[in-house]
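Listed next as structure tokens is one chain, alone, in the form predicted on its own.
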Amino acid sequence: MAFPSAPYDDDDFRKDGLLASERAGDNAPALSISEISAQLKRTVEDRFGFVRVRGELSGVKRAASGHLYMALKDEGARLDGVMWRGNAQRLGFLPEDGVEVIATGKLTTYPGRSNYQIVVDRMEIAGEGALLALLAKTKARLEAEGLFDRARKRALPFLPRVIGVVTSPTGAVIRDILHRLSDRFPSHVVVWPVLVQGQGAAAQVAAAVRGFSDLAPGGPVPRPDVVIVARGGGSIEDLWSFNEEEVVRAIAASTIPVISAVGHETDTTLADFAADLRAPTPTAAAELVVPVRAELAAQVHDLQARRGRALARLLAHARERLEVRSQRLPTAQALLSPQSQRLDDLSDRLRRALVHRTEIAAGVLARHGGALRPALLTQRLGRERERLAAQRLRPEALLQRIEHARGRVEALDRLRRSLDPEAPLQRGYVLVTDRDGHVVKDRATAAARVALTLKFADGPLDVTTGQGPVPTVSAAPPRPAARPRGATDSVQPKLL
């Protein structure tokens, strides 16, 4: 391929087409992506600013921030679409993916994303049938999760003392309420207002059920015995709120037991299935939750006569038997005869030994009376009083016993001193010691040691045996002792 050898100039790559160029006149300038981006979501703005779409939910995911997104579908398309937080709080079901519904919003774009998307304002399940589909789908669900199990319902209370109503406090439901209970057994009603329709209304209504049963037992607001969940009749769509997850839990989960009275005979919620025990009507509820206080009155009546007659029949046959057991008896006369005859006769056998003895008493009081005549006591009597005085204490024998044993106390002390082998050191004699603190008795022995302690009156003194000098005390000199009389420097220590 041959170049020609002069470069080429801007004219000649616009005459070939590669240099894009834009001429005077031209109406179709460039546009940046942004631009035609701005202008794409202007124009499906405008042109969809209101729509209304029908479609089946898929991919539905809550944010943390609260915004809802989700996919609406069906056989041939596939639109994306947000929610935002304000709206979605609003919402009267729980959207899931596979409910088929009506989203009205706005068409706009992404152009993050190069797609476009409807921002729903408004959601609405597509007819009754679909609404069904979802009632059928979340009580599969929870069904599966043992919410309705027979063995999770508990038997009411047979007269509660205190009966909790969740309903709303401006209806008819509440009047018939109060009025059937107060036709039947007035009882304490303690009424938790809730909205039972609309936007919020399953939030109250679980929350009023939690709220029972959190009550503290003896608390100013009386615990519940028993709670009643109640609402008059409507279509499915007003009593939608009893089917949301949320309130059938709050039931499932009470620690009271609960009524559920939604509707009329004929409507079911899944209120119904999670509660302890259905009512067909709200006043059914009331007449279920409390007996009739006169048919209990002419019951309790009735127990009492039947008791009464019962009793007066167990007597009678007590009686009956009484008699005819008294008749099987012995006689008293019968039974007490033996122990009559007994009695006389241990009673004669008495009196004959009371008469022996007395007389065996006399003669011995007849032996022994002569030792008993006064002068004899008398003369006794100063016997003993003299033995008496010479046992008495004379002071003389006393201070005679202190003397003897003063003498031997003296006597044993003087031995004592006399026995002290430190005793000597007074009259100038010497204790020869080695240094394990033995006595040295005798030349050989101390000629043996070493060093030798020599203990005299007034403190020991260290001594050699050897040549050199005579090591001085390790205490401090000690005052000279008191010189026996005559005695003199020369004077040598003797050995004990």
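Positions refer to the first chain, counted from 1. Note that the coordinates shown come from a computational prediction; the quantities given were computed from them, not determined experimentally. Between two forms, the rigid core is the largest collection of C-alphas that superpose within 1.5 Å. Compared with the form predicted in complex with its partner chain:
- For T138, the Cα coordinates differ by under 2 angstroms between these two forms after the core has been superposed.
- Core-superposed comparison between these two forms: the Cα of V364 travels 2 Å or more.
- The two forms, fitted on the rigid core, differ between these two forms by 2 Å or more at the CA of L454.
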Given for the second form:
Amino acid sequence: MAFPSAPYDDDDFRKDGLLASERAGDNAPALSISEISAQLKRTVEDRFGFVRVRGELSGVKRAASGHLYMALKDEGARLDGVMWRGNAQRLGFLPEDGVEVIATGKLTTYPGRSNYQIVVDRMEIAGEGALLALLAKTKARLEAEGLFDRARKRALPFLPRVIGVVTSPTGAVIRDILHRLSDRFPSHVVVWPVLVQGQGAAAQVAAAVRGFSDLAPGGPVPRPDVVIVARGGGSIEDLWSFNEEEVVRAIAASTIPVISAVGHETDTTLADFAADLRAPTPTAAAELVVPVRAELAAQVHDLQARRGRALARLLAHARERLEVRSQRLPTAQALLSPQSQRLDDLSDRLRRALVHRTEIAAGVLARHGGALRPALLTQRLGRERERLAAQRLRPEALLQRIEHARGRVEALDRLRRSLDPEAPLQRGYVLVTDRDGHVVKDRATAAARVALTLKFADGPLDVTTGQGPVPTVSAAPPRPAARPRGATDSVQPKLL
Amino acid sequence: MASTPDIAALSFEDALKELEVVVRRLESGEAPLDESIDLYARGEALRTHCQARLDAAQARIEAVVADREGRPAATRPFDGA
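Can you now output the form predicted in complex with its partner chain? The one shown was the form predicted on its own.
Below is the whole assembly, all chains and molecules, this chain first.
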């Protein structure tokens, strides 16, 4: 904006006075501030109703209302700007300080503050260099947040049951992916069709990534084990949606591992940094996401064959070991042979011992038997006979002894006869006894008895003492009390 | 073997890995013979499982159909290819 240049050169204005005064020929009355401001506003808006300006963003601030306030500046000037909410939401990028942009809109004034500003309808990044600069800044910011950390990367499933693909439903990309998948490992693919370029593309891609991530297992839409976010090659502008923070954040937050495959090998987007794996191309993504079925089948087959061989070898080895050990196992015969031998030995010795013993016995017998001759006995008989003969049996010796004995018998008989208690009876003595035959030696004893027996030489006589009743036996005929004298001779031999 | 998880519940990769372990163990000859027979049998079950997973592989291409709020509601056969 250009101000009117040097209006104060007029001399009239130098005559300063204290009061404002009407001057001759001056038919223009003084304008109120509102009037001049309104005029100015009209002039500015008419003249600059549609402008495109290029400048660097500065002081970018998004108000709670959603309006975006900023300043555009270059080396020498500065222009305040505002972008109303509706337009601000449609911005294809996140405006940041320092980003060079081309803003399209109209100039307007703000009379209350003696301000003018640009109301921006559209804003674009001013050229590829500026875009790259913005990209670098966004990347640095998200990187600082840790969204690209290696530690966040998850491993892809080895063999996904379901593969989600976020891409355009038309075009070469999805065809390439499906082709390559069917070549390698025919799989269950769920495509989430999205715009991959232009207005709203970023939002769709982000929504699709989040949509897959939020799927519950077992729902009407099968939950993928891995998600491919893909787009074909293009300019940096074409791929821009995949640099958008919304997409980057959705990928980083996905609960399902994500492979990014955006553009060609040389194109790198922020989505690639956030993804768990970056594939250089969509086709490469298909190769990364599934193994080759034929190779797996071959591997299984190989393992199967190795398994068979391993067991066969193991069995053969086991058999061999068994055989070696069986050979070393001693036979029953060998085990028993020491005992058997010992038995043989002992039985042999037993036999020989018996023989030996008999031989010894036979020897002893022979030795002793030799000495046993009849002569031994006859010799002894002879000797005994001689001894017998030497004994002279003389009758005189016997007779002498008999005579001697007889003499003694006669002397003893004489003595006996002199000692016979009944001998005095011959001379008139009587032996008094009681009826039981006990000798009564004194009168007192006799007086106590009723009956007594008087033994005479020629016999006993029973008598009564008259001291008591006379027993009837006294009437009995007298028994011979004693034998006659001559009878003693026959008794005499009993004394010997 | 110390733990023998249900083979049907194993992913292809886990089954393949275990099959490899089984084969290597068999090949090492370290396992006792009885265990080797068991290992062999388990190897067979693992192989069958892997083979079934491979044989079951078939292409099935669907596209997500979103409802008005943009949420995935169903799928339909994908005809874009």
